[in-house]
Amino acid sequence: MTDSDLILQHDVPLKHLNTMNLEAYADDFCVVKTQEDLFRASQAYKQMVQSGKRPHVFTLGEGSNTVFAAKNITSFIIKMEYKGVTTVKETAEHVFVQCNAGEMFRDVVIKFCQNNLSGLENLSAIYGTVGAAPVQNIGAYGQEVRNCIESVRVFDISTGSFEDYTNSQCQFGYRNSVFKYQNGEKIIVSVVFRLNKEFKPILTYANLANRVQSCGTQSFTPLFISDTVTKIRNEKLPDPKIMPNCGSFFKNPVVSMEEYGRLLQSYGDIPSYEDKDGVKISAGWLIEKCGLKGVKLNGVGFHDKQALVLVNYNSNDAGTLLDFVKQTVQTVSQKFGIELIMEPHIVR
């Protein structure tokens, strides 16, 4: 017997491995929590290879951002839960920290802003892994984690060799980076995170904003903002544990000028920010706009208090919540000409 054969299991539930709570079963699955485990991965994965094997690989972190649209999943599954945190170098400005792949992001946050490091209060009690972070380019009131990562280190399983990637060379975009189109057999393994000595607070979104100064505190801090975007989220986000769900499931549309001067026409309320290729529009106002607002349909349906939150009630089948996604993209199309884009990644 190989270390290999030792990190693999076969025909894995992972029901309670992803937060919308869908049943599914992994032919091919492993837990990574050491380097040493991901050698071993990569043994397994080249064993596939040599017996005409070639399957697709997905890194499941907390399974916050995933959909598994089917009940027998093919893909190799790899759980990260390799953790570790590390101060890598300090200048006057800035403390480098690397985080391994399987720590959990809402905590690595908490932990800096208890530390008065800034550049990530804004991210505050979004659910996910530190390895999950980059590959969405995750973001909310204003702030995006690009601007405080250094480097995201990876592990090619085909190879079983290490790759660091610049920041550039992750090539950020609005919830995309370049590990979005990578074949999956490149892993992250961990991220350097570049942290603010001086606190300087974001408050360009108004509901933070208008929080923050009721408050009447001049005395910002790190915490401060993360505690207030913690309640805030808190009250109009439901808990996965209770209501599954993956958070926002939908990106917010940008759209030209043009377009945007069009809407605005018939929708003078429509919520907007801007953009560098535009004008951001909110997801959730389209969809309340349409009447799907606390809309349930066979055991799915949206949130009542936000919109852009699809919550699985009680389905166990993928397919119901596919279509339910697939009627809404086309409701919203033909209502306002514009196409919903999920954010989840659905595996197959």
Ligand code: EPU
The other form holds:
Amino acid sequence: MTDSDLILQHDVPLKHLNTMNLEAYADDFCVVKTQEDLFRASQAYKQMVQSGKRPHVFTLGEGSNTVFAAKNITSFIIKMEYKGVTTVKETAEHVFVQCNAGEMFRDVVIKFCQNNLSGLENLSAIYGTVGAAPVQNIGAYGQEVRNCIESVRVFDISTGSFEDYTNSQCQFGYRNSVFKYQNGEKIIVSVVFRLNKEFKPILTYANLANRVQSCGTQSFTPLFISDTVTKIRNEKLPDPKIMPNCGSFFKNPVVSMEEYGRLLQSYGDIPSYEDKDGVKISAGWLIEKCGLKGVKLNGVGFHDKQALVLVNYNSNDAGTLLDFVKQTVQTVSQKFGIELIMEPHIVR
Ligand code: EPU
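Form predicted alone done; form predicted together with the named molecule now:
Full complex below, order starting with the chain above.
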């Protein structure tokens, strides 16, 4: 029996492995739970390459930011379930914790908060695994994960070797990192988070600040902020187990100051935020202004409380969903002259 026989599976159903609940089947699939599994997956991949097939490699976490765009997925799907959390270093100000990629990000955030370690509390209740968090530099309520990442360990499946990226080598940006531009052969296997011992709440996001201040207390804890963020998210964002979705379906577009000025002349109430490259505009607002909030078509549609969330009500077909997305991008472009960019990974 070879390493490939030990790990490779074929025609594996993916419907229960993506929060959009799209029906798809993986030609080649494996689950990675240990470091040995990584080497087995690497062997299996090398054998595919030797036999003349070099499939795209896609690492699947919780499938909460993934759209399977075909029934038959020809990418080699590596389902990352490698777990483990270890404190690796402590200084006067920080604790450094290594989390393996298959841990659920929301679980480790709660654990940190319970231990009074702060930095990630504003990112509570976000779907997805630890390994997925750096790829799109997840962000919410005034914080981005890059601010707490010390380093990221990557396994190159084509060579079977490990590589550590420092924070600056990750080249983080808004919903962006170097990992988005690598071919799938580099797999994130663990992340070292740098957490603060002293708690300084991040209350730059008005919605969160108002909610926290209305509670009247002055002695905030990371767990209190985490609970408050979780409540706000639960009020606005649909539970994917009930309404299948991928969170925000588009990035908030960043426009130049000139373009923002032009938009302001017609739309004085446009929600916007400062950005290092210009002005960030709310994509949810743009979609709502096009009359698409709560609109459903052929089993898919935008959520009625947050237009940035595309819900798969009852479509099995990625084609229908992507047609709806295409129409939305066109509608927004015609009305505002702004091109919306999709956030989830499209996998074929
Ligand atoms: N808005 C509308 N209509 C809508 C949705 C939003 O007018 O249907 C307006 C709101 O009134 C507000 C502004 O847009 O003035 C911003 O809305 P919100 O606070 O809900 O945040 P967002 O910009 O829509 C971003 C992230 C979310 C994150 C929230 C909170 C992106 C692409 N999305 O959404 O991230 O939770 O901020 O920080 O940056 C995700 O990535 O999956 C995600 C949920």
